[in-house]
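Take a look at this single chain, the form predicted on its own, given in structure tokens.
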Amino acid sequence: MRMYDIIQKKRDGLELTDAEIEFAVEGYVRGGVPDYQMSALLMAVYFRGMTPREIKTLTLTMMRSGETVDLSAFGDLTVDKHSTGGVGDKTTLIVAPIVACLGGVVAKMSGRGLGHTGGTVDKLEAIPGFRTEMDRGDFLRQVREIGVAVVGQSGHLAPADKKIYALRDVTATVESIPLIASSIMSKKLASGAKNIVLDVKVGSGAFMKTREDAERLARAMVGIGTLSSRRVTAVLTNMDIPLGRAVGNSLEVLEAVDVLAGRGPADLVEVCSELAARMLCLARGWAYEESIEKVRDALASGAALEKFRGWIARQGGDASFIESPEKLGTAPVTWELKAEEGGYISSMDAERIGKAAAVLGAGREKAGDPIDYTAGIVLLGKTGDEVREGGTLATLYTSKKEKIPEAAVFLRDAIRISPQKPAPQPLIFGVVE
């Protein structure tokens, strides 16, 4: 078998066999297939696509390239949640304790933020003492004892995906639905959960800018799960507007606590309730109506907040910040962005808002960059809200005063004000099962 023939076959729009896909991926990981040949194959896939069977084989081959987590001891109760990336997305901090307090098992590996999107691991590390690294024995023991554990993604999980993604990033082949789907699902399948809920973001702050592309990606990933004997549901959610009002690590942790305490922003509550309910439908086998009702009860009763407290403490975090938010630290510099005219916020560019937060120190441009946990933005107005001239649109938090002018440019360009109130936007576009 020759890599040349495999490239030519896909270039001509033909379907690759399982053996050909395995030869290409395994050869690339071992070093027998050079970058230039794998780049050629990725570009052929970019233009020619892949069948569901090809995507499944690619996913499973990448999954098998490294370690896998065995969660079979927990039966059908294990459930994972993955977001395709957004701005203000602190949903894992909220849905994990909700689902765990209702009998689901959340054994999750999460990533760090890069560019304008935030990462769950960064948010958790904003909590003093919280450990995002655990050996496998401690990880499984915690899951068994309290039903939830979230750690940083192991470098040994689907290493083929890591190597191939780095190549895609420099060869203009990132925007390929078969490659995106297999990348995400190879890690989710390796993580071991029987059930998976995918939060597929749509809009200016998301990777998928249109609903059509988001639906195609969702169907591809659900198809991979089905062919791999996993139960998968994808929820398409709005990322034209940041989720909640806080953007930045410590600020988002505090907003997550607000939701769990029954006082969070309505949009964040709605999206988290939907995701948690879909997770429970899969893990517990409940009907959607029963699941959503139990989610609301868990929030109203305080059960979800108590599970969050126990989870944070169990992973070494100082859970007393729930009553004493100052323990997360406070940014030394704050600045308010004022409206230059009155009217209604007609639209927001979530990506630009995320970039503004990153400039303030809340994000990183490349892996390994340090971040300021206290930096970020709190939005006082969202799309549809009325504002008056001179009123505060947002408060910026940073330890780098010199970064405020640059961040302010991003933020001002991101918020449009018009005389007419815009039509309301849905938060949830649909569900793919």
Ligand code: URA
Second form
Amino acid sequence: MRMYDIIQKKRDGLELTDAEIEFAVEGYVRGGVPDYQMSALLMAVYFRGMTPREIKTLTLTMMRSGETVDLSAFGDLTVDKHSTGGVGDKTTLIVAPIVACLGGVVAKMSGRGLGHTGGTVDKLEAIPGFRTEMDRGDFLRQVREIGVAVVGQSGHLAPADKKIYALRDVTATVESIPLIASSIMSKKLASGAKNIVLDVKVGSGAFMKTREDAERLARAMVGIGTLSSRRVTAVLTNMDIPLGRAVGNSLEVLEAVDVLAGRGPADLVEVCSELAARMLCLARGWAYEESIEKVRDALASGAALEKFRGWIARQGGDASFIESPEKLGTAPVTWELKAEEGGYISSMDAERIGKAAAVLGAGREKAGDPIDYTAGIVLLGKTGDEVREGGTLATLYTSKKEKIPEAAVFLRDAIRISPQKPAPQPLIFGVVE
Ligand code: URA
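In place of the form predicted on its own, output the structure of the form predicted together with uracil.
The next block holds the full complex; its first chain is the one shown before.
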């Protein structure tokens, strides 16, 4: 078999065999296939796409390239959640304890943020003492004891995806539905959960800018899950506007506590309730109505907040910040962005808001850069809200005063004001099962 022939076949729009896909991926991981040939194949896939069978084979080949986690001891109760990258997305911090307090098992590996999107691991590390690295035995023991553990993604999970993703990142081949679907699902399948809920983001702050593309991605991922004996539900959610009001690590942790304490912003409560309910439908076999009712009860009764407290403490975190938020630290510099005119906020650009937060120190430019956990933005107005001229649109938090002008330019560009109230936008566009 020759890589040249595989590239030519895909270039001409033909379907690759399982053996050809395995040859390319395994050869690339071992070093026998050079970057330039893998890049050419990825570009051919970008233009020609892949059939469901090809996507499944690519996913399984990448999954098998490294370690897999065996969660079979927990039966059908294990449930994972993946969001396709967003701004202000602190949903894992909220849904994990909700689902665990209702009998689901959440043994989860999460990533770090890059570019304008935040990562769950960075948010958790904003909590003093919280450990995101654990050995496998400890991780499983904690899951058995309290039903929830979230750790950083091991580098040994789907290493083929890691190597291919790095190549896609520099060859303009990230935005391909078969490549995104197989990349995400190879890691989800390797993580071992029987059930998976995918939060596929749609809009300016997401990979998928249109509903049609998001639906195609959702169908591709649900299809891979079904062909691999997992139960998968995808929820299409709005990412034109950041989720909640807080963007930045400590600020988002505090907002997650607000939701668990029953006082969170309505959009974040709605999306988290939907995701948690869908997770419980799969893991517990409950009907949707029953699941959503139980989720609301868990928030109202404080049961989810108590599970969160126990989880944070079990992973070494100082949970006293729940009552004393100042323990997460506060940024030394704050600055308010004022409206230059009155009217209604007609649109927000989540990607620009994410970039503004990153400039303030909340995100990274490249992997490995340090993060200022206290940096970020709190949005006082969201799309549809009325604002007065001179009224505060957002508060910026940072340790680097000199970064405020650059962040303010991104933010001002991101928030549009017009005389007419815009039509309300749905938060949840649909569900693919
Ligand atoms: N997230 C991933 O893990 N992979 C992609 O290809 C895109 C987003």
